[in-house]
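Just one chain is shown here, as structure tokens, and it is the form predicted on its own.
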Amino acid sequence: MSDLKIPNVRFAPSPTGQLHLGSARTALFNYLFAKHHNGKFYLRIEDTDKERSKQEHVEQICSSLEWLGLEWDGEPLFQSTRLEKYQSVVQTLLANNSAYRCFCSKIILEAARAGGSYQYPGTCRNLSEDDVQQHMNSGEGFVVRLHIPEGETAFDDLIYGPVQVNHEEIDDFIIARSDGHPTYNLTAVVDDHDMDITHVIRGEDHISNTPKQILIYNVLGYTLPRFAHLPMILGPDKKSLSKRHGASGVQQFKDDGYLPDALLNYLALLGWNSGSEQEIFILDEIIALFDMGQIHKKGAVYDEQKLSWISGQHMMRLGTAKILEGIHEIDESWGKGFEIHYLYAVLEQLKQRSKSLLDFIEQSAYYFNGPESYDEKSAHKNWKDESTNEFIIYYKNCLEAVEQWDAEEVEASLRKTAEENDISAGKLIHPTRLALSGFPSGPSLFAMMALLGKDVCIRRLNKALEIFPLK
């Protein structure tokens, strides 16, 4: 593409929910495009529908953009401020004969599909201009279709390649409905027009829709954008991709603690190859390596546990002052009254084990307070009878007697227990992990009972004895 002209390209969200996965990776490869180029990144707000379309709906989708980086060019356009624009358009279409005004009634059109065929027969096509004016004149409604010419509508997607579809195959759609309201096919072109849009990248599942578009701008003699129709996002049953799949609006993500950097690495993945073996990316760096060419043509599948594994780099990543930064922001108590230090090493404990800051705060509670209570499960295989008590209170009195504090020596305490009473280290670990956090599994046992402090340690350990083993 080394003779593409400075690109214009253009997200278009229906405002009627929040922006979900799909659409969030359309907006990233038309911002990824755009960048990649030089180019722009408009937004468009289509809020024809006055039904489904809600101004939260436009607020959660502007913000969710804003959370991933995705910043648009110049002001939003409301397709809803253009009504008289477009109703212009259909006069122009209705006055050079392009498009014509149809009286069939429900009954006729269901009629006419009664054989099978959804195609429109052309009933009021060929309407002469006092037939219609008596139509109107008797109060009739009546919607405005395009008249399809014969022959056939070809263009090179860039990612699909050539596309043909016979005309035959297209029957003369609605342009403006009853009310006087447009459909997408007609504002979608005039909007795309009128904001000098270069290209149009989208889902696949509007491929149908851009030989219809092509005939709407060749009757205007709008020149024409290039098209770009991205394969769908599909759940691993390989149906399109939905909330039965577990797959969350962003707005979700974002709630969950998820990075934004994160999650948009992931949507860039879907889909997209960088030609390398590198996973891990910033936007910037996908900015510098997008290339329309190494979309692919199949759809892609949405893996949760490779956005988990993804996510898990990226916190990596992250310095801990921002970690904590972000785990504020979603709940401002986390960590009152602890030293910032203290906070900072509880941090550097649970990332290898936290894929988002929700992890961080779900995980870290008895870094602050003792268990409210135990993993059942790991008690009953862990604390089986009171010889486990043995071994705690050995194990504890050891502890007692530790002068110099950190990980090295509370685990050499523990080996040297199990040792002189010929069990396994297992035998204490378990069990010393559940009593101190409540949790089978977790980080380090030394370097969080190092963390913890020895009056914790041995005050959760007394606690548990008096539990242990459950009855």
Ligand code: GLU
Contents of the next structure:
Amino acid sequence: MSDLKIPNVRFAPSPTGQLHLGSARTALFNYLFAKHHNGKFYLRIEDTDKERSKQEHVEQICSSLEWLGLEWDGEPLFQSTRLEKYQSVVQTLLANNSAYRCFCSKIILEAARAGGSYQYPGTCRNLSEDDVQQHMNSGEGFVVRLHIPEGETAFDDLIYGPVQVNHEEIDDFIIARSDGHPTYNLTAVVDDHDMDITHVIRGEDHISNTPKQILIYNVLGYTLPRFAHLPMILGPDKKSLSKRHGASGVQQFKDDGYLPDALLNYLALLGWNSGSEQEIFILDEIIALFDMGQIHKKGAVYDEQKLSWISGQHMMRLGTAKILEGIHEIDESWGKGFEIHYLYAVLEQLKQRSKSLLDFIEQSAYYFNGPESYDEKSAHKNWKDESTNEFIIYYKNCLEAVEQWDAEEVEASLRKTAEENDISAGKLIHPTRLALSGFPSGPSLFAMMALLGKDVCIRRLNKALEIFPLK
Ligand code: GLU
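Would you mind generating the form predicted together with glutamic acid now that we have the form predicted on its own?
Once more the chain from above appears, this time first in line as the rest of the complex follows.
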């Protein structure tokens, strides 16, 4: 792309819902492309649909973009403020006969459809001026349609390559509705032109709109931008990603305490790769490496496990102080009453196992309070009968004698208990973990015991000895 002038791109969400993963990925790829080439990334709110557009969605989209760090240049452009401009363009197109008024009623159109054609039959395409005037005089409503000439439209998609569409496949589509409101294909072109957009980067679901928009560019004499259509994001069942797949909006990831860097990293890999084995990136690295030529055409499959893994990697890289800060943003009272060095140590122990800040919160409860419930499956498996109580009592006695309470000593006591009772270490490790945390798994048991301290460990073992084995 050596002939590239400094690009202007835009992200153009309709505020009819929150920012979901697919749109966030579109925003990200626009942003990456702009920043890689020192260009501008603009935000346009496509809010001409009064009924479905909501201020709360505008706010949520903006705050999700900000949280992700995808800051746009300048002020967002709201389409609802530009109705006059669109209407004047419609008038221009009517005046130069590129568009025409269509008075067909729904009934006529439905009859045509019933006849098997999904295309507008062209009834009003060649009405004489007198006919038009007559319809208008009698107060009939009308829509405005673009007159599609014979021929074909071709463009070279930056991702999909050459695309060619015969005009027989394109309806004389509506550019202004009967209430005078312009439609998406018209507003998108007018704005992309007025915003001096050089590259239109959007989801593949819009690829069929592109030839229609090119026709509008042409009749208005506007310079064409380049187009790039991003592959769809699919669920594991290879169907379009939706709520069904549990992949919710960006807000949910934020609420669950994912790190924005981790989500961005994951989204970038949905359709793009750096060409190397590296998979963990921060945003600046992705900007530096980003190349539209490396976007695949094939739909990208959303993989929750991969997202978790990437999140975990980012979590591990994050300093403990930052993790604590993030946790306190979600839950001010987390670790209240405990000393800061204790909290740091808790976070260090959980780092490897936490993919989100919420994970830290959920997994750390037993560092502050004894378990209120115990994993039943583990209890039945690992604390089957009274013999376990005998071994745990033995271990507890060894622990009580420990003077220098640290991970090595509690481990040494456990190994000694195992050896002297001729049992495997596992016969002690699992019930001990269950007694101390209530969980069947977690961070290193001995490090955890060292941190919990002798009194706490003994107390929890005593409590478990009263509860287990379960009857
Ligand atoms: N408002 C459209 C959408 O959210 C924008 C499509 C475009 O980028 O042109 O899908």
